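Below sits a lone chain in C-alpha cells, taken as the form predicted alone.
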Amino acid sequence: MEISEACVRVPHDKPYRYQVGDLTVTRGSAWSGPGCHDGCGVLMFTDKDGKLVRVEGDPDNPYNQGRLCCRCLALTEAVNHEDRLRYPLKRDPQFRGDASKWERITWEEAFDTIEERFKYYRDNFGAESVSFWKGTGRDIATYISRLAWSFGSPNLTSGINGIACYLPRVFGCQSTCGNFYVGDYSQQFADRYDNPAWKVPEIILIWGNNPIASNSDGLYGPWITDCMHRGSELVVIDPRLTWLASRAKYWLQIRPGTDAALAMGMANVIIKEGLYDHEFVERWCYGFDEFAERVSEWTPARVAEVCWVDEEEFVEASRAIAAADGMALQWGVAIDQTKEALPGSQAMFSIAAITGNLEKPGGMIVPPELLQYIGGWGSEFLSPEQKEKMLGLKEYPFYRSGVTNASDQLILRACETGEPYVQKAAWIQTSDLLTGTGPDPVRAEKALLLNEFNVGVDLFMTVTMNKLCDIVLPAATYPERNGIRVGDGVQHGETINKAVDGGEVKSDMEINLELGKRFNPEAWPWETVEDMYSYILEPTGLTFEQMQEEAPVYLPYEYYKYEKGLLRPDGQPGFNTPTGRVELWSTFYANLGMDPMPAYHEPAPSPYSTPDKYEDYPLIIITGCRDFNTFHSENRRQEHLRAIAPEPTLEIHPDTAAAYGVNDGEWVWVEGLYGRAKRMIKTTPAVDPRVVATTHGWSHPEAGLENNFDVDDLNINRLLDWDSVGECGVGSNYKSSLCRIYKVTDES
C-alpha cells in the first residue's frame, strides 16, 4: 500500500484558491521567508490588482487551528515593503561596503556571472575554495544543501559557532538513542486532541525555551497552553522569569550555562529515590549501572550550589518528572548555545528515557519525515575525496560521525591563512551573520573580505551583503512562490502555495535549481521546482500539484514504535542503535574516542573558572533572548512589528541597575572580553541580579545603510568569540559569557 493510500487527509470545503468578493484567496503555509520553524496555515487575500491585502489563519489546519502570531499578521508590509530586493545587482569588489554602487543587472548575466567564477575556482583551487553559508533557512536549507554538495564543495556552514543552533540536540538524541524526539502534543495526528491514542502529558518540562515567542522543532508555542487547558503542569528551568515559567509549577532559575549539571543531579536523585521506570530501564537501556555512578557525584546540595537553584524545590521538581504519567521534554537553542552542549543535551534526554517516556502518549516521539532535513539533501553527490577536505574533519573526530557543517571558525581561519587551503569565494544564502548568528563580526567581515567574489541571496539588502558581496540576488517571500514542508520535526505534508506576482524575484528554490543545473547538471534534473517537489513526494504517491489541492497531508503514525521494529533498518525491536536499547552510556561516543556518558563543563569565563575577569566584569549575560515580534535579524522594518519593541533593551535586576546608577531608558554600553554593544536600560526583577539578559539581530534600518543600520553598534555578538567551540567541535557559548555596562555618553 503506498502511504498516500494510509495518509489522513484535512477535508476542504472549498479549493486551495478561490474567491471571496472581490479578494481572491489561497491557502497555504508560512514559512520563509519570512518565517520562522514553524509552518502554520494561512490565507492569503489579494485584491483584483494582485496585491497582498491581508492575511488571516487557517481555521481548517490542524497545525495552528487558525491562530496566527504578529510576525504572520503583519506580513503584508514585508511582501509590500518598499526596500526590498526587486533586481539582481552587481558592484565591483573595490567598493565592498559602498551601498552608492551597486547596479542592477538582468538574471542572465548574474548567473552567467556566478557560474563563470564558481567553476573558475573549482577547476583551478578545488571546490572546497568556495563556501556555502546558509543560516537558519527553514525549508530553504535543504537546497542550499544540495546546491554545495553538487557543486563539490565540502564547506557547507551555517553561519552560527559550534552549529549552536538544533543540531547539538539531535546529535546528543541520536547518539542515545538513534533517533532524534520531540514533544508529544498531538501534532502527528490531524484530529489533535480528540484523537483517542493520544494522552496529555502529565508534566511537560520547559529546558532552556520560551515556546510563545521562540518555536523551535516544528512546535507550535500555543500547543503548550492548550495542553495546560487539558491538565498539563510545568517544571520550567530558566534563567529568566518568562511568562511560562510564572504559571509552572516549579521554576528553576538556573545560573546560565550550568545546565548538564542540573540535568546529572535530577537523573541522580530519579535513581537515588528508585523513581525511574525500573521495567523500561532493564528491558530497553544501556550501561544504566555506569550511568547512575556518573551522575552520583551530583547531589542535591552540589546541585544548589554550582546551579543557583533552591535545594529542596529542585529535589520536588525531580519527583514531580518522575511521578509524571507522560513527561515531555521541551528544550531550546539555549541548550545548543553551551560550549560543551552535546554531554549536557545527552544528559536531559537520559532524563525522559529513564523514566520510560519514549515513545509512549504524552511523552517523546520520533516524527515521521519524508525529507530529512537534519543532514541535508543531496551528500551522495560530494566524493570521497572531497568529503575528506571538510574543514573539521580532521580538527574534530567527531565529524566523522556524519556531521555534515564544516567548521565556521575554521573556514574564517582558511580565509585569512589560506592554511589548509586558499578560499577565494562565499555563498551567502538566507542569513545576515554580521547582524543575526555569527559572533566576533568584526572578524567574520576582515575574513570574508579577503575572498575575491562574495554572493548573497535575501529578501531585502543586509548589511552582510553591503558589506561583503559582490553580486546580490532578490528572493521571493513565501507568498511570491511555491515550496513544501516535508521534515524538520513535523509530522505531515503541507505546501507554500504562491498568491502573488513578485515581478522579477525569485525564489530560493528556483536560484539554486537553475544554478545547480549549470554547476552538476546531474544532480538537478528537473526543469521546474514543481517537478523537483513532485520527486520529492514520490514516496507519498502525491504529486505537487496534488499536495497543494490535498495538503496537509498527515503521514501514518503509531506509539511505542520501538517495540514493533519501527525504528531500526533491520526491522527488529529496539532502537537504532549498536546496542538495540537506549545507550546511557554510548557506543557511539565512545567508538569516536569522546566520553560515552555525560559530564559538566565549567562554562568558561564564569565566575568560578575565570575568577580575575569575574572580577573586572561582574555581570553574567545571556545573548539571543527571543521577541514575539522577530525571528533573528528579521522583521526589523516592518513597522508594527518594531513598534511592539522599538529598541534593544537589556534587562538588569532593579538592585543592579541601582548598584550602576542606571535607569529605565538610559543607554548603556555593555561590554564584554572581545567587544561591546549599546543597549537600553529596562529594568524587571524576572532575571537574577548577577545576571543581564538581551535580545540579538538588533538594526535601526532608519539609520541608512551608509551607516550600516547602527549594526556596529548595536551587535550584541560583539561580545562573543569565534573560538569559543565545545571540544568536539559542537556548541558555543552564547548564553553565559561575562560583562559590565557603563553609561554612554559624549566621552564613551
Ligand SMILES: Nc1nc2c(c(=O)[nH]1)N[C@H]1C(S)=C(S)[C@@H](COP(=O)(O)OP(=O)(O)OC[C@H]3O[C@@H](n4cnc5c(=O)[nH]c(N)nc54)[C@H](O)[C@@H]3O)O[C@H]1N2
Second form
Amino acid sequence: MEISEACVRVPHDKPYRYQVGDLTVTRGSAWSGPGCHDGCGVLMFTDKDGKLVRVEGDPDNPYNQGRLCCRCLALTEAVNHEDRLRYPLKRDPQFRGDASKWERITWEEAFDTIEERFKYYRDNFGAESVSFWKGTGRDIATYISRLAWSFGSPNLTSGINGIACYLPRVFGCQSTCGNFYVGDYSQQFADRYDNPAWKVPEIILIWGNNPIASNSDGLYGPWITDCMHRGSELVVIDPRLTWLASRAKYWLQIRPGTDAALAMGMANVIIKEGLYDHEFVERWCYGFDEFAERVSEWTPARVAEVCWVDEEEFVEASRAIAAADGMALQWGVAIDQTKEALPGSQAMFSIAAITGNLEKPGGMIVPPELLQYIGGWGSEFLSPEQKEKMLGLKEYPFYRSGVTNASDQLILRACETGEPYVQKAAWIQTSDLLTGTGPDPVRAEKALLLNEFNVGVDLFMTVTMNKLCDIVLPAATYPERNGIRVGDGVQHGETINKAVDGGEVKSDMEINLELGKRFNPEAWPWETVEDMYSYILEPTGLTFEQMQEEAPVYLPYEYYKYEKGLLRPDGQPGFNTPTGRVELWSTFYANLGMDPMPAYHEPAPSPYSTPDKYEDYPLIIITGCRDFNTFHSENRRQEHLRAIAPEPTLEIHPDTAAAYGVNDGEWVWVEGLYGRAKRMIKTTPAVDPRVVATTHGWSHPEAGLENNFDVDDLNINRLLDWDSVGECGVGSNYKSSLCRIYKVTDES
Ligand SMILES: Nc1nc2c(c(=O)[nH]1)N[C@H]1C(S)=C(S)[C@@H](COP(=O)(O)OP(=O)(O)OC[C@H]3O[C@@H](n4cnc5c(=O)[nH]c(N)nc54)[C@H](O)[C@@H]3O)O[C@H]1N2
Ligand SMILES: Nc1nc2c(c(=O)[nH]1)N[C@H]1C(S)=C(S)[C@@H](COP(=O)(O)OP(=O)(O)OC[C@H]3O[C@@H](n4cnc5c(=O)[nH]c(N)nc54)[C@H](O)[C@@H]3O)O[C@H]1N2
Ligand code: SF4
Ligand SMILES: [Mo]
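For comparison with the form predicted alone, kindly provide the form predicted together with the named molecule.
Every chain and every other molecule in the complex is listed next, the one we just looked at coming first.
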C-alpha cells in the first residue's frame, strides 16, 4: 500500500490559499529563516501589493493548534526589514571587512564566479580544500550537505564546536537502543490529546532544556503546559530556576556539566531500591548487571557532593521518576554542550529504559518519519576516497560510525597550517560563525581570512559575511519561498508555502540547485526546486503541489513496536541493536573501542579539575541560555522583539553581585580563560551564588558595520576555545566554563 493511503490527514475547509476581503491568506509551515526549527502551522496574510502584513497561528494545524510564539508573530519585522540583503554582492578580497566596498552584481555573475573559483580549487587542490559551514539544522541543511558532498568535499560542518547540538543526544540514545527517542506528547497523532491510544505522561523529566522558550528539536513548548493541565508533574534538572522549574514537583539545581553523575546516581537509587521495571529489564535489556555495578559507586551522598544538589530531594525525585506510569524524558542541548556529552546522554537514556518507559503511551517514543531523507541525502556522491579525507576521521574513530560532520576546529587548523592539506575557500550558508555559532571568533576569523575565496548566503549582512566573504548572496525568508518539512524527528509531512514575492532574493534551495547543477549535474537532475521536492516526496504518493493542499500528513503510529517487530530491518521483535535489546552495555561503543557504559568526567575547566584556574576565575558560567525573543544571533533588528530584551544580561545571584559591588543595569566585563565580553548585570535568585548565566549571539546592529555591530565586545563565545572537545570529538564547553567579572570603566 502506498504510504499516502495509510496516512492520516487533517481536513481543511479552505484551500491552502484563499481570500479574506482585501487580504490573501496562505496556509503553510514556519521554518527558517528567520531562525527556528519547529515548523508551526501559520496563516500568512498579504495585502493588495503582496506585502506580508500579518501572521497568525493555524488553528487547524495539530502541531501548534493556532498558537505562535513572539518570533513568528513579529515576522513582518524581519521579512520587510530595510536592512535585508536584496541583491548579490561582490567585493575585492583586499577590502574584506570594509562594508563600503560591496558592489551589486547579477546572479549570473555571482554563479559564474563561484562556479569558476570552486572548480578551480577542486581541480588543483582537491574538493576537500573547500569547506562548507551550515549553522544549525534548518530545513535548508539537507541541501547544503548535498551541495558539499556532490561537489566532492567531505569538509561539511555546523561550526558548533564538538557537534554539540542534538547529535550527542542522538548518538547517546542510539548507542543504547538503536533509535532516537523523544517524549510522547501525542504529537504523532492528528487528533492529538484526544487520541484514545495516548496517555498523558505522569512525569515529564525536563533535563537541560527550556522548552517553553526554545521549542527545540521538533517539540512545541506549550505541549508541556498542555500536559500539565492534563495532570503531568515535572521534575526539572537545571542550574537555573526556569519558569517550568518554578512549577515543578522537584527542581534539582545541578552544578553545570555534572549531568552524567546525576544520571548514574539516579539509576543507582532506582536499581538499589528495586524500583526498576523488572520484567522489561529481564526481557529487553542487555548488560544490566554490569550497568548496575558501574552506577553503584554513585551513591546519593556522592551525587549531592559532586552535583551540588540536595541529597534528599534527589532521592525523592528518583523515586518519583521510577514510580511514574509514563515518564517522558525531555532532554535539551545542555546535555550536548559539556565536554563529555556522549556518556552523559547514554546515562540519562538508561533511566528511561530501566523504568520501562520505551514505546509506552506517555513515555518515550520513536515517531514515525514520513521520509528519512534528512540524514545522509546525497552522501552517495562523496567517493570513498574523498570521504576518507574528512577532517576528524583520523583523530576521532567515533566519526567512522556515521558522523557526517567534519571537525570544525580541524578545518580551522588546516586553514592555519595547510595540514593535512590546504584550504582555499569556504561556503558559509545560514551561519553567523563570528557572532555566536562557534567558540573563539578571533581564531575563526584569522583562520578563514587565510582562504582565497569565501562565499556567504544570508538574510542580512552579518559580521561573518562582512569580515570574511568576497561574494554574498541574498536568501529568501520562509514566506518568500517553497519548501518541505519531512523527516528530522517529526511525525508528519508538510510544505512551506511561498506567500510573498521577495524580488531578487532566491531561496537557499534554488541557490543550491543552481550551483549543484554546475558542480555535479548528475546529483541535481531537477528543473525546479518543486520538482526536487516532489522527488523527495515520491514514497508518499503525493507531489509537492498535492502536499501543499493535503498537509499536514501523518503516518499511522503504533506503540510497543519492539514487541511487534517494527523496529528492526529484519522484522524480528526487539530493538535495533546487535543483541536486539536495549544495550545498557553498548556493543556499538565497544566495537568502536570506546567505554561501553556511561561514565562521569569532571568538566574541564571546573572548580575541581582546574582548582588553580578556579582561583583566578571563581565563577562557573553557562553561556547560551535560550530566550523567547531571539534565535541565536538573529532578531536583534526587530523592534518588538528587541524591546523584550534590549541588552545582553548576566544572570547573577544578588549575594554574588553584592560581593563584587555591582548593581542591576551596570555593565561588567565577563572574562574567561580565552577572552572577555560585556554584559549588563541582572540580579536574580534563580542562579546559584557560584554560577552565572547569559545568552549568546549578541550584537548591536544599530552600531553599524564600521563597528562590527559591537560584536567584538559582546560575543560571549570569546570566553570559549575550539580545542576543548570531548575525547571522541563530540561535546564541548558551551555550558560549563569559568569566568571572573569586573566593572566596565574607562580604564578597563
Ligand atoms: N555560547 C553559545 N554559543 C552557541 C550555543 C550556545 O548555547 N552557547 N548554541 C550553539 C547551537 S546549539 C547552535 S545550533 C548554533 C547556531 O548557530 P547558527 O545557526 O549560526 O545561528 P543563527 O544566528 O540562528 O543563524 C546564523 C545566520 O543564519 C542566517 N539565516 C537565518 N535563516 C536563514 C535562511 O533561511 N537562509 C540563510 N541563508 N540564512 C539564514 C541568520 O541571518 C544568521 O546570520 O549556535 C551555537 N552557539
Ligand atoms: N528562542 C530560541 N529558541 C531556540 C533557539 C534559540 O536560539 N532561541 N535555538 C535552537 C537550538 S539550535 C537549540 S540547540 C535549542 C536548545 O534548546 P534548550 O535545550 O532549551 O537550550 P538552552 O536554553 O541553551 O538550555 C536549556 C537549559 O539548560 C540549562 N543548563 C545549562 N547548563 C546545564 C547543565 O550543565 N546541566 C543541565 N541539566 N542544565 C543546564 C539552562 O539553564 C537552560 O535552562 O533551542 C532551539 N530553539
Ligand atoms: S516555535 Fe515560534 S518561531 Fe518557531 S515556528 Fe513556532 S511560532 Fe514560529
Ligand atoms: Mo542547536
